[in-house]
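Only one chain is shown below, in structure tokens, and it's the form predicted on its own.
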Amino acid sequence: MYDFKETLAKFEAILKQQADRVERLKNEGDFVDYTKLQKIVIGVVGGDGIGPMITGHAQKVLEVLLADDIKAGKVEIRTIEGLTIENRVAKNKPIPDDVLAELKKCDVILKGPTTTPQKGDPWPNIESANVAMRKELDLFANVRPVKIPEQGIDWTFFRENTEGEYALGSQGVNVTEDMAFDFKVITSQGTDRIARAAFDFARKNGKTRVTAVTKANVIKTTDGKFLECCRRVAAEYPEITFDEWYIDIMTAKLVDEKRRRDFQVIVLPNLYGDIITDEAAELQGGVGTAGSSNLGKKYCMFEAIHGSAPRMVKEGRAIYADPSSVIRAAAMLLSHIGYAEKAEKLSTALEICGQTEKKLVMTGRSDGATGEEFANYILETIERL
């Protein structure tokens, strides 16, 4: 006979934790107005593996583009150390307290990839730094654009960032030797704000269609709540067409040349958003070309969507890592804090360098360009625009 008392006690603690979070969500404030800040502080976090190298290239691009305002004291760029896997393990925290304190002194953050331990790694089972940062800074909207003009593709994905399976990913329970449970949480408040972010973006950017992606026919309770909330928000935007797709068929339709041009803004729960945006990025040229923003009411973080590539470092190829993803994230950062023209120039330069002109090619090896060479190519291209 099984004894579930310990498991039930753990589940009760998780329920209380999430109930407290819901109460906080009910009382959150408004978004920061960057035009009212005397100085915008941009924190740059290198992370692990190839992270410090590619993030350094992106920082150089920002420093060139913002040189005048940095000199005038309107913008400050700070390098924040200590988010390495070694330091996180030493402190036994996904984000060490001193690092988190420095992050909270910034208005926006540009972050390189960080290593998340998995079973079999030499590292202990600490939580993902990304997941922890999203929770600590309440970065609820992960926004990933994918644009391929020659194929008629212009997608913007709004992935809910603080709920779903990932929010409780390190709190699963081995009930017995033969049975393990993980948990998924969806709240009305969490879904409402990601849905509104997607519909507001669509309205402000002339988009005519928002698509919700779930598996509500099978995952009826949590995915059902997500879909129900999206439908409710959609009713407040009558000028925007709203439709619903299941995650499995959506992965197929993104590679369907007849249907994929129809999609514009896509809103998804956490896990589905993580998977499908990698697929979308691959169509654009690979996950190394895609950036993302993580938006909250007070803080925002911009990052590459790929991992820390420890194998590249081990093989001595870090200098050949493609910085395009984190530089694209830097373009999104610029746009978010009010530098729309500079952001557009940087995005255009990335498309020219990576998709059309291609004077330099990134291969990740010595037969291609180094990250530094490619970053300089982007800056030279900006000067020509």
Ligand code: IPM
Contents of the next structure:
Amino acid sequence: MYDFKETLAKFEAILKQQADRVERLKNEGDFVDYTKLQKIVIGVVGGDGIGPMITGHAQKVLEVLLADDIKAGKVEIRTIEGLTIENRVAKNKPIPDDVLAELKKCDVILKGPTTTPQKGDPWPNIESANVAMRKELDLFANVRPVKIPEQGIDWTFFRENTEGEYALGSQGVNVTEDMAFDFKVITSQGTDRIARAAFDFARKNGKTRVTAVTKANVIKTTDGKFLECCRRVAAEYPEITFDEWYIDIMTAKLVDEKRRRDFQVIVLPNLYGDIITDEAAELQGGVGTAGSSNLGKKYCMFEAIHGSAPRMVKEGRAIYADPSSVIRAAAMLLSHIGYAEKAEKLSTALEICGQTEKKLVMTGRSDGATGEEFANYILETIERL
Ligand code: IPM
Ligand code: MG
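After the form predicted on its own, can we look at the form predicted in complex with the named molecule?
Okay, now the whole complex, with that chain kicking things off.
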């Protein structure tokens, strides 16, 4: 017969680790109040592939927009090196220790895409830098807005970012040669904080509806807990309509032109959020157009939702990569740290340049504009506003 001793020991270690995490969550503090900081440090970390290039363009935009406060010493923009796949592999860590230490000295981070190895890649199968950063800095709310004004679409996804299948994604076990197990974790504390983040956002932004998306009819225990916690939080926001959908039909409804504009704020566990936000971004014009914030109580990180596009680099097309997504992430960063007006201007410029005026078009190839030209176009547009 099988001997499960080894597996059981691993499982016990995982349970202990997660129970410790729950205890930490019970005692976590409140969100940082940026108005109380003497100086806000923005870390910019380029990542891999097209990452350093497009993130560099976004950094330039931030430097122009924040020039006065940088000069006055109220803001510092700091470039952080070393989150490349080569360095991560050399150190055998999803985030090398010295890089993590630098990141922790920042208040907010703008991050370029990082290559995530998978089984069969030339790289060892180390954990994703994204997932590790979200865990290390406890960035529990992945907020992903998708707007298509001409179709009346204005969605904000609140994807839980530290639990679900992702929490133990690199700690699954091959119990026998033929039987593999992964784990999904949902906690009351972890769900409560993402649900509150979604409802608070709804309340502050005049939204009237929050939708929870799960597969609680099948994944009864973990998704069941997620839903139950959302219902409990919803009861504290009586002015906001709360409704519940399953992930499969929700995926369909996002392409249902009659119904999709009814959705406003959507809260969901990690993996469903990962998948459906790519679908939503595609409707907006592609994953290259979407920015995303990863919010925690202490740290926050802003990034594009797409990958590092190694093929573009290999084919010499990195200079044609569209920086809109990280620039959008930079706009979210600005808004988050209290520069609402500058953020608004930048978002408007992104809309003008990318959707309405389109004086330059990005194709990802030499028949289109370069990322640098596009970033300059955005800066010129801001000056006109
Ligand atoms: C995202 C990405 C990441 C994720 C990958 C790169 C690990 O797809 O940010 O949505 O799955 O979360
Ligand atoms: Mg994704």
